[in-house]
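In the block that follows, a single chain appears as structure tokens, in the form predicted on its own.
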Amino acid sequence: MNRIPKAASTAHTCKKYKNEAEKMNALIYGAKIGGIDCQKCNNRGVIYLMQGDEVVFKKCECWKVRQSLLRIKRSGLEKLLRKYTFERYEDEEPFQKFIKQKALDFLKDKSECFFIGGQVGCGKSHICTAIVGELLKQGKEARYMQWRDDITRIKLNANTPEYSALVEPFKTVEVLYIDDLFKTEQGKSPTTADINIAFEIINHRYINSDLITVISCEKTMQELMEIDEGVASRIRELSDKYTICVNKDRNKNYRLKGVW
């Protein structure tokens, strides 16, 4: 709870402070962000109220969501959230219908982890982004981890005081979306450092069952097992019936639709 300093005059009455709080709550100077339109705080993120003879403010319930959306905006996921929704997900093929239904069931069941791996361009990032978008609307705090970019930055700081500050948010955030887990330059395998950092993040979330993890990967679960059994088996156990592996088939790459 944060206090707003009282005016110098002591002639202010409780009624005046109450009126002041009501006027401040009526102001609409916040922005509607990512579909979040909060009627409680008029999109400010804070609510003003009386406490004794002072006006104080507290963070609104939408505060965490707004902070998540701002981080997502900086990460580049904001446009994807608008583009990659369940409504815009193509489900003409049976495998697409299966993926979409699994994603909807995952949200309904409030499970711990959703994993989809396999064929490039089959809609993995689309369905994962749609899931995260719905979780944000439910008021959950989320963080986007673009594996290839973020892992590079983390490794560069491996032996510095900044390392923990970079890794900890991925370990502890309420909802973590890891996009393209173990994505590397073509022909290269994940390094020992890649695997160790992935294990540190996944293991923490494995132990803390109240956290939600959404993962897309170009590897199937079997291929992940070959990279590191410790990481893969934890993901497999967490995701359980929400483990989807799309067989490698270029006909399922909708980015190439109409090319052949």
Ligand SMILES: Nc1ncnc2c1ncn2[C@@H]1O[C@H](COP(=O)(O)OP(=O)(O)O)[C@@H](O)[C@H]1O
Given for the second form:
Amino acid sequence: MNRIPKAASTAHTCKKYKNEAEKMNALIYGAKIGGIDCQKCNNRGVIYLMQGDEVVFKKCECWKVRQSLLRIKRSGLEKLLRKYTFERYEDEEPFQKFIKQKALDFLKDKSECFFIGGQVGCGKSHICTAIVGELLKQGKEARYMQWRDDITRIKLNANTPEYSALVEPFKTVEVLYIDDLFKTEQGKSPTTADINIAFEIINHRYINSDLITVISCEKTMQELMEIDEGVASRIRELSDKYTICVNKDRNKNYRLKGVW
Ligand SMILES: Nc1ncnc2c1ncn2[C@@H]1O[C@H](COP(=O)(O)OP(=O)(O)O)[C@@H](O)[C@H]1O
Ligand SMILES: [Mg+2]
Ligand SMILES: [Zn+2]
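Following the display of the form predicted on its own, present the structure of the form predicted together with the named molecule.
First the chain shown before, then all remaining chains and molecules of the complex.
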């Protein structure tokens, strides 16, 4: 139960409402989220009541679901989470069984980092999203970093006051999902700026062992080492037994299933 400062009293000027709590319950509306339309709290997540002559509020029974949906919205993964789930991940092929088992073990182990690199279309983004979906369900705050888009935005703001506001959330959020690390336009090599920003983010997460990082990358760990050993070796150490490299083999591209 939380006390809130007594509002400037307008309650008794309005005869319809017996007290301020009743008035607030009737007049203050929150926002509908994820299709939840709660009549009990008018979508505020809290219900006001009087305690003596003080207005207090308690959490509504919809509070938990509402918070979880808000976390999903803030993560930037709202749409993908519906599609890329463990349930929808097929594991007929041995390499798919291996990937799925690693992902499940990673969650069970509460490990710090999951890295999957290699073949395009083999389900890297699918499995990473499924992992992050589970972590969100556990109540963790997550952020989705689409490497190519986000890094472009960050670089455009280099040497401006906005720079740290853009990078900081990726450094500090409880769960960071980097999709397609070091992906560039037309397969160009990552620039020094790309590498420096990756280092800033990864190194911060490397030092803070309570943070979780989930990474998908079209490069294998070996290729990543060639780009930058500082970044790659930190990821390698963090992800430890949850480092997966899918060898480049078009038969593993789900998008081409049945094509050959
Ligand atoms: N094992 C799988 N089961 C179900 N769908 C899959 C599987 N692997 C890949 N897909 C689907 O194929 C498409 C490409 O997968 P994606 O995860 O984006 O590949 P990658 O990130 O490795 O390039 C997505 O629509 C994804 O849902
Ligand atoms: Mg992908
Ligand atoms: Zn409610």
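Basically, rigid core = biggest C-alpha set you can superpose within 1.5 Å across the two forms. Numbering follows the first chain given and starts at 1. Because the structure is a prediction, the values reported are computed rather than measured.
Superposition of the core reveals a Cα shift of less than 2 Å for M221 between these two forms.
Once both forms are fitted on their core, the CA shift for I212 between these two forms remains under 2 Å.
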